[in-house]
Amino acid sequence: MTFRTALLLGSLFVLAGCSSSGNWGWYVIDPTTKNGASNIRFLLNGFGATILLSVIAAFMSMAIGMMVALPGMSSNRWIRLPSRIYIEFVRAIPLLPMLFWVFYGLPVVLKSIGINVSIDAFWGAIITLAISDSAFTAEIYRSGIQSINKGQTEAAKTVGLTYGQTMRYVILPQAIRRILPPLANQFIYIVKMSAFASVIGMQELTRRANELVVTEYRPLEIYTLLILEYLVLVLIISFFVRWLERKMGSDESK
């Protein structure tokens, strides 16, 4: 679905509600009014803790993805076991109790050893969506690393580059061109589970929907809005992502 026709189904949606005779209220989020407009400021006004918060638990997790997967792929079963167990561990956990766990018992389980921190809600969101996606970013990595052609790595060995040459210099740079459309997935993935950082007091999109929601009693309309802000974003990511994989010979269909 291309933005102008998400915007105009969008635009037709709100445009049939309002000529309804049904029980709308469409004037909560009227910019015309000065109301209406204030309410408008007040839920875009999360964009940015939304964008922050994703942009820095997205290098999070790819960081601690390649942490994973590097020892994932060791021909040593030991060196391989602890990254399978992190892996399978993580992906098992639901994003929601691991939120509550970061955010109320860490700082208990880091106080027990002698380390007192607080961490609020912003960094707990960061850590929780880093974490639970640093797994499947893992299996990226392995899977779009495994698929080069082992016979580069073989000639890599043979003109004298050790292991992290042959990754710097001959695997990885083919890899991430395989690798980009998925973790550009994942991190459309990351934008929409950060609306779970409203259950511990996150100032971001959803939490402010849910506190207009409280106050001016219009459920539907309100989070209309917040569906469509979701999805401006997301096309907005997506067309980069299909800009940047164009700019890195990526996008296999040109």
Second form
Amino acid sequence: MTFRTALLLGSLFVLAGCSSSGNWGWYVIDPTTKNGASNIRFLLNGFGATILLSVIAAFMSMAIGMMVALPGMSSNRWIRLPSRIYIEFVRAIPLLPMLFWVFYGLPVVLKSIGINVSIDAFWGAIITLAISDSAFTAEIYRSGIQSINKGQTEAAKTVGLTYGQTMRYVILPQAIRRILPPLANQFIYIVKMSAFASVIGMQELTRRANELVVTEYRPLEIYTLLILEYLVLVLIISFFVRWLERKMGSDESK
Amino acid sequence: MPGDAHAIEIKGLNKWYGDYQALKDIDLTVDHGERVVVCGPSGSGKSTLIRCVNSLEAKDSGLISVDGIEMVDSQSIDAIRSEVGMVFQQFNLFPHLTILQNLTLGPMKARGLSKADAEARAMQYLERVRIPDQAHKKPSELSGGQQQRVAIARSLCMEPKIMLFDEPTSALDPEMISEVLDVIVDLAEEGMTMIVVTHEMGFARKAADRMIFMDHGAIVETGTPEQFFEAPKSERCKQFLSQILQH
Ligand SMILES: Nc1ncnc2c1ncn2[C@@H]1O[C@H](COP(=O)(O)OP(=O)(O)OP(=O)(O)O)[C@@H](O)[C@H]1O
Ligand SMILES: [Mg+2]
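Next up, the form predicted in complex with the partner chain. The previous block was the form predicted on its own.
So here's everything in the complex, that chain up top.
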């Protein structure tokens, strides 16, 4: 508590000191100057990569998550087991080490089994984000699907539907309203974690901010803008999630 | 040979839930066209028994064959399920689909009927259960009695040879019970083979060829409705009948 107060006071002093002695350096991102405007453009250009990275990773995570979740609900424990292991394992690995492993290690592993691919920063980041998120996605699917009454599956069996048909026509259409809001929420996690892609050289929001700091020596201003960039992005997604929750919730009462 | 075989043949059926034995050495043969009513106290294994017939519960030991198809693997289970319709206490309609879609899903996806054929068939069975005008509503817009009649029609759309009913009227308000029972009686009169778990003794007298009384996972007594109601043999059965006939 005291530590936090001290920190807060300290940072206030720094900020006040900066402003009174004219040490603020907002000129680096002052859109009215030529240099400032081009800096801003440089920073904002990271949005494309951050969003693309997150969206592709999210879709891959949704696909992997489903492949993990379905066997994870089998009544046969030997079919269930690999899915359980995957989820526990992936959840335990911090993102950054996994990113390093995928980026630097995976190509070596693939090469040793005869697959010669190089993994660039973009796909390295996507694979890592997708795998790390898929454990959570799988759990979201599982709880959504298991919330549907067992009688639905039984009725589907008695009218001759296969397992796949039962999922597709009976269970998933009902489970989707329990699945979509937490899934969309999980997208916020991916967006935030995509910042780690900067350490393997992916030119997204954080990487660009870092590069600009190196040339301009203005970390406070540039990182403030960086945080605002994420804030805007996440707030837009949150707004969408809130809307989705309301829509799904009101559907449910019908 | 299907035609020659009994509709349902069960021999030495055992079913365990963990270390609780829900069915003990059940033997039961049902002929084509026979109407069997199963009753017994709560927890006696009635649901478990009929759910074993279409393998909604997997048997632990014993033989089950339906219309000459012996239940041995998942293929035979599929084949058996295509001959057996089931109606549940809780209806189990698909709430996100319309009544018509509830009825056409199985015929279209499992039997490969065209949409038009499936809908024609669905309307025919909705007429049979006397609610053709509800086809485009969602299940939640229907009364309990109507929902259960839809569930019966949904089963009939698969044109089963055998129907299983698990307490089809237990979840219904009293005034809706007869509309559902009437539909089942109609089916019985048309010669449908059926096993009905119910405590509706008026229905049993009217529709049953044979009564079965279960207790503690075993078939305790079986006989024609006359024998069963007028001269029950076992003490347990007398007790049970006096309890439910009081109400
Ligand atoms: N999935 C299950 N897991 C464990 N025990 C079960 C399960 N299903 C049923 N049982 C037990 O098996 C016994 C028989 O259950 P069953 O549902 O067949 O009885 P029932 O005769 O249909 O009773 P009711 O009239 O209440 O429907 C009960 O003691 C019940 O607790
Ligand atoms: Mg029961």
